[in-house]
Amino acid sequence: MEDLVNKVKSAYIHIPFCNTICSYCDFCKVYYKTNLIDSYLDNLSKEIDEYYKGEILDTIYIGGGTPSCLSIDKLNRLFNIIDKLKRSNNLEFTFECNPEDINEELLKLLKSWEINRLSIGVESFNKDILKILNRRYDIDISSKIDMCKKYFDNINIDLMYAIPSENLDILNNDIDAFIKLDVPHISTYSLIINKNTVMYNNHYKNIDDELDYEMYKLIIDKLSKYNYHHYEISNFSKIGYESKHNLTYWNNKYYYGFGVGASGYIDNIRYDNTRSITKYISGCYRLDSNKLSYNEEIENAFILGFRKIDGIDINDFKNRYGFNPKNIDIVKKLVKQNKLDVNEYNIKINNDYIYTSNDILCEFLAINYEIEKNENK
């Protein structure tokens, strides 16, 4: 396997503060207090420093929570903290907002600081569907992409759906209204209501399998019209504008995570922090780690890399683990099935099996990838 310590190339940062808390939210967050903030901030200053190792990053990533509720004063403080990590020259420096955060104020401050993409949470235009999400529905979205734009060209907005309530109708107003922003990046999330969120406390329930598939096959044919490159399950660009940071996830690569509730993978070790804050300002980073088996890496390798719609890169997968993986029982398997397409360079999920990708995924799980490589040398 290709030696990969020292080849650390990104970081998630994590800020969990938020003026409101979405009804559909399981990320780990809290009321935005003004008497934590310091706290935190000393905390995060001092995790970067015991467990950050020198290297040289391609992306930075702050999320959240909601990083732009936080004042000017706090958010140089932030940006002072991170100065500490190395960047390299091509650096994909994002931060994301929430539309009522957006004035010339911050982005001037975050275009001073060097960040070059932004990703903000859209998630609808439909009021309706706002008050369902606990977002903001009286703000005039058009004129905040428009104030971005003039600092920025590397915008990513994020569309939801999938929502209770939500129809055919609702969802494709929604994907006019996204694609008239003229953004060259949407993420887009399907609905998951999950334990611990508003609505799940609030007996929402998820909308039933056919309308969700109806849903994403309309959000990808409408997309697809105006040159969005559909490069990973939920993902859309124009050529160019990819997210070179979750490319770091879906590649199973390297990747700092600091902060309350962040996750990260660093020397085959993959760890969670903590989600208590309290635990957090005390110094307590860490909740767990677990080191991989070879096995786990190639089962996260296949599951990560089947996420990208180009799928599995064959040549790198050779170099990191030592076999083809075309060769392997299952790949063949999948292939006679016309599950998976292979050509010379990519392993991938034909696009027909996309929508239902969690059930080849799990295929490649309890498969002993040591006797696999040493027959297929």
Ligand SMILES: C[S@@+](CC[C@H](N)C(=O)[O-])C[C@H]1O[C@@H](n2cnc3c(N)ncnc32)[C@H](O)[C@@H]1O
Given for the second form:
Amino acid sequence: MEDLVNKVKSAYIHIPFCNTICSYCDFCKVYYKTNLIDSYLDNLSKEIDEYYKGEILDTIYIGGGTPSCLSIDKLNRLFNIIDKLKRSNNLEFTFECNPEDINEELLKLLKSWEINRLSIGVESFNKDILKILNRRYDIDISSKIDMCKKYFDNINIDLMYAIPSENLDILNNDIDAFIKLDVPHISTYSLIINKNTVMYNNHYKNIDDELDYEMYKLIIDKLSKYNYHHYEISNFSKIGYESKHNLTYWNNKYYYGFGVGASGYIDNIRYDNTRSITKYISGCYRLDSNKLSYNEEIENAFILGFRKIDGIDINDFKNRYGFNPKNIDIVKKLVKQNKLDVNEYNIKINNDYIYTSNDILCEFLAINYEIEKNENK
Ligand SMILES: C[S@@+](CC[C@H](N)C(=O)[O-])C[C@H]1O[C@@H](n2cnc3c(N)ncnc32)[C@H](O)[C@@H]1O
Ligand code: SF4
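Form predicted alone already given; the form predicted in complex with this ligand follows:
What follows is the whole complex; the chain from before opens it.
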């Protein structure tokens, strides 16, 4: 049982190249430079050869950066490299695209390499917002999505909100426009202004917390009216279109991370790859790795699991960690306070507390789970 639970079934592959750099972006990315691509792909191939143990994967996710900015030639090289990853029959194979890169030739190529899910960074329809984000505002998103639908039905679009100067009317129009695109998955992101970004350096400030909360509520209200099932704090889908790959993370399951800046989690070890492209292409892939203690593993299981609106599967948890999470003191206390809901199968954060779930999650960090395990077997 344990072996089945722990086997690696997912891989994330990072392509760091971008044609332009967005004002808020703290991801591991570099400007597209033709002469870097081949050595990057050579090293990606070497990294996979060095670490991949031949497991059959259920999900592969190619993210970035902007994977879609590679030429057709380089994409063929990339897919030839990734071809050595073994796949199950029901593989979810996602590819991230920026709208401006979408064209028939790209979509046909992705289809021919068995990509079956697209994730597209739409972000907003509002020109002023897109200008602040330093993203293209001259793209006809609706016709791009129509083109994608000719080849793929499983499509995610990203929506960013809580951008400085944004108000509820702007967001409301954005949500309407997103709903109109009629795709089965929407990921939402409240803007984080990280250090070392153009936004931070230009002294942009976050909108106030109250407005952020109103925006979050508006998103949930509107999307649920259109049958988007709110299945994770920030993710919404039509039934059956939940992201299997991201559920790997939230279910605290193992996954490979390949490429510069990628992270992975295998055999209780969390590792981060270097964020330096120079180091990566000189063959130094790993930055650090850290074997998690039993306590850290359980903390992650709670913190990640509670991101899902249905929360933690009790049986799954019991099989994996050796005790019933329902029986531990902190869970009992939070159930009494109505902050957690519990039934025979799941423990979840009460919907009224989802927005402030961080306070609840902190309570799971100060516990000795070895003791809990012994007392609650
Ligand atoms: C992994 S990123 C990169 C994907 C792709 N390059 C793009 O820009 O669409 C995926 C999403 O994270 C979100 N994101 C990135 N940086 C963010 C930030 N600082 N705050 C909030 N959301 C962010 C954006 O919505 C973006 O589409
Ligand atoms: S947000 Fe996406 S496209 Fe923009 S710089 Fe970051 S990775 Fe590149």
